[in-house]
Every structure is written in structure tokens, then in C-alpha cells.
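Presented as C-alpha cells, the chain that follows is alone, the form predicted on its own.
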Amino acid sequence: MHLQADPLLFGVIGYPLTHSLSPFLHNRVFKYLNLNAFYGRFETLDIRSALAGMRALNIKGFSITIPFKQTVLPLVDQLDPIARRAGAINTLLNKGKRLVGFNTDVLGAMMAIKEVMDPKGASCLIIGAGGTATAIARALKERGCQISITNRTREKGLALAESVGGRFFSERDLTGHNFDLVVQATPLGMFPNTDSWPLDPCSIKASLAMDVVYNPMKTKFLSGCEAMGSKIISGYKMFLYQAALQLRLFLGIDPPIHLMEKIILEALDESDGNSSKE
């Protein structure tokens, strides 16, 4: 990229960060917008001092991603309605010092939902108890879905589940019961470690099955329920629509969304799982 002096400075924290198309993404697109714009990979365990950071050098935006999205939450000066409902940060603006979360993950797993289905009244699996599956468990539970939770700790698991009036299940128990929904909503199958998968799909049935995870574009897992009958929603659905937003917080313009997935289809398709793009 050819950068002008003092370019808008972007980019995503976490870690790890070697999945991650953030990169790739975001700057093709600044790209195309002809933006004096840099979005960068900022791989860190020290969250406190990535804010300071991100206040010294003037770093208008950052994508929040594990292990970060409810640690940073108190870290913030200001909560959007929406992140505050869902317990987790995934975007943080630098609004003239004063850092602004909100949460995009929320819509954009919404968004990836109802291109299949209509969740109302549906009977929704959330596996994981972390920032994303807090924030969709509770946004699919404000749409009148019966909730249960599954999570291989079993305290965060049951703890999330009180909080949205569901159901905890443990891993043995959740054998023979029919779902609508089922939400992969951990780390395990991404890039790198594609083999994990956080419960074996031939334990539970269920009609439509959704990865958060978007790299590889299908999972073990959603290979697994895949075999099993159900109709599947790429992670790479979620990622689209929720970076989309989060493009719209950081420049104020309606991103180009076609453009947007075709880059991400491209560099899917190109690393077929197996690696990152810088």
C-alpha cells in the first residue's frame, strides 16, 4: 500500500492472531475506497497496554477479538447499548481520547441467521460461554429463542445459562435432543488446530448448525453436522456481515459488502484452511 503522511491507523488485537483476515480485508478495502488507511495485526496479552496505545498513537479503531472481547469491557469510558446487552466488546472507537465499545458480532451472527431461518421461538444450542457466544446467546434469547448451553467448564457454562433463562447441558447429557439451532461459539477448528472441535455433532441433532469460526470456511464440526443431516451457515457469513458493520463505525460510509465477500471467498478458497493473509 502507498501511504500518504499520517494515515487513519486501524487494526485488530488478540491473540492469537494467525487466523486472523482482518488484515487482508480491511486494507483491501481502504484500498479500494482510495483511503490513506492502514489496518494492522496487533498480537498482545497486555490489553491495558494496548489501549494506552491505541490513545498515544491516535489508532482511531480496533477490532477486539479472544482473548479480549469481555476483559476490555471495564476498560472502556463508554458502552454502546448493544455491547452492554451483550457482555462483549468486538469494535473500539478512539472518539477524541475517550474509548467507545460496541459489539457487531451481535447483528452480524443475526444476519447470518435469518438468511436461513427466522430464530423466533426457535430452540437454539449455544456451545461456548465466552464474549461471542454471551453475545449471541443473549441476542438470540431477545428474539424469543429458547436458549441451552453447553461448555466443557462447566461453572461459565451454567452461569450463562441462568443469565438468559435457558438451559445448561453437559456433553454427556445433550445425546438424543433435536435443536432448530445449534451455534458453534468457541475457538476450536480454527486455523491452525482445524482438527479440534468442541463436542462430537453425532450427539445431537439439529436443523441448521453455525459456526463463529470462518477459517477454515467449513469446520470439522460443521463437516460432522453436516453429515448428519443439517443444514450448515458458514463462519465466514458472520465475519462478513459483522466486519461490514464495523467498517461502517470506523469511516461513517456503507461499505462495499459484494466487493468484501468476494475477498473474503478468495482468500479462503486460496488458503483452503491453511494459512493467513497479511
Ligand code: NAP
The other form holds:
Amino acid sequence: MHLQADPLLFGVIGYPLTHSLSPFLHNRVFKYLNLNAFYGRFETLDIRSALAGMRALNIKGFSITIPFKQTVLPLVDQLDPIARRAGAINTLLNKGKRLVGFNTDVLGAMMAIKEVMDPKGASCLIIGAGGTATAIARALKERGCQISITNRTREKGLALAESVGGRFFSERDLTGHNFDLVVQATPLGMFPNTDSWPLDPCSIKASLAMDVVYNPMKTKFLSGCEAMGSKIISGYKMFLYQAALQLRLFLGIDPPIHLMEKIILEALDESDGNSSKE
Ligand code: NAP
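Having gone through the form predicted on its own, I am curious about the other one (the form predicted in complex with the named molecule); can you provide its structure?
Below is the entire complex, every chain and molecule, led by the chain shown above.
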């Protein structure tokens, strides 16, 4: 038994969390490393109480997910520079009741993209203007990309496009435009609503398409892009790398990345677009 009294406590907070593989992944890794640590699933829409609970119960670390990545910013005591530049937090550490925000989505996404292409100078379309879209748009901008944004709420999309010196497109205006990279950064297509997609892949031409949704491994959007001739990157790659970086922040250890990939692939393969394992 790797769990004894008073384990180190971690967890994911957000809503909804049915799709999240994080509890399954982190707990499997803790068990493999024989650590007295537990990672919980805390589905909530009350971010302030969740943070108060983190301090009061000495929860060491949270993964922060939809819809809190941006709203949590003013509620923390300190921000890591990457999270500050990204304008979003996905990892929160409790350092003696001081809450410090980090963002491992940024490097996780860049690592996944760099396996397939060097983004320097690429033309990139980001679908979405939320926490994940903002972090990825800013990181790609820092790496010399030309950024375009499309988003359901025009004002939010315009604001993000302006903040990265990019252009906003409504879906209608995308037809006929070519991009080196398209990143789908909305929750559309995520389990259990696997039939939804943010825009018709036929309306864009992309050499490479990445989805941030990782459950299912190949979303309807990625299948559509592949059918249109794009290379694709599954969201599971970003999930793997951001989780590995998060584990390093949580425990100060070198993450067992191959084991983590095996756990994720087995879980997604078995579930094939079903709910998370725990
Ligand atoms: P968020 O801040 O709430 O932003 C959501 C974005 O999606 C907004 O642009 C929103 O548009 C758009 N959207 C939501 N519902 C929509 C709908 N029905 N139709 C059209 N657009 C819609 O969320 P987030 O934190 O960025 O998370 C987005 C997704 O990324 C989640 O599924 C999350 O699980 C995933 N993610 C994956 C990884 C990974 O490691 N693979 C890492 C981070 C996040 P409006 O502006 O119009 O509301």
C-alpha cells in the first residue's frame, strides 16, 4: 500500500471534470513511485472556497482547469513569469499558505508542436480566446509566429488578436485562407460531447492541426483536418508534457515520462472517448 496516514494532497479543480484523466494519471504515478500522496478530483464552480480549502487543509498543489485558468489570476499571492506572460494559470502550489501560480500548458503545447514543426515564422490560427488559447497564442507569438484568432464571442477574439498583434477572423471569413498551424483551443469535441466541433475543417487549409482536447485522442475536428490533408497532433501530447512539468513542480522530481505516456495511452485507448478512469 503506497497510501498511509497524512498523505501529500493534490487535485484538479474546475467544472466539468468528467473528461479529466489527471487523477488517474497522477495517482498511478504516485503508486509507481511508492509515494504517500493522493490526487483528487474536485469539481466546483466556487474557486474562492476551493482556494480557501487549499490553504486550510494544506493541499500542496492543484491543477487548474476550465473555467478558472484566467479567473484565478487575481486570487493568488505570487505568479511565475511564464504564467504572467501567458495570462493564465494551470498549476497552483501551496507554499506555506502562499499560493503561487504557474503555467505548464505553455511549454507542454510548445513541446508537442516542436516534435512536428519548428513554429518560428509560421502562420498560426488559434480557435478560441479562453485561458488555453491565450497562453498558446502568446507563446507562439514569442516564438516568432504570425497569429490569427477566431472565436465564438467576437469581442474576446478581437481583444486577444489585438494583444498579440494578430488578426481576427469570423468563421465565414476564414474560407480560402491557408495556415501552417491551426490549434483548436476550445472544449468542443471533448467527451461526452464528442460530436461537436468549433468550425468546419473544410473552411480552412492547415499543414498541421493540433487539438487541445485529449479525450477522445482523435477528435472529430482532427479527423476532419486529417481528411483535408493536414498532419495532426493529438491533445494527449500536450496533456502528457504539461502533466510531466506539473509533476516536477509538485514533487521536485524528474517525471517518469515514458511511464506517463503509457498510462495515458492505455487509458484513452481503453476508454475510446469514454469517461475518465476514476
Ligand atoms: P476557457 O478559458 O473557458 O475558454 C473556452 C473557450 O472555448 C472560449 O474561447 C469559448 O468561447 C470557447 N467555447 C466554449 N464553448 C463553446 C461553444 N459551445 N462554441 C464555441 N466556442 C466555445 O477554457 P480553457 O481553460 O481555455 O480550456 C479549453 C479546453 O482546453 C478544455 O477542453 C481543456 O480541457 C483543454 N485543455 C487541454 C490541455 C491539454 O493538456 N491537452 C491543457 C489545457 C486545456 P467564448 O469566448 O465565446 O466563451
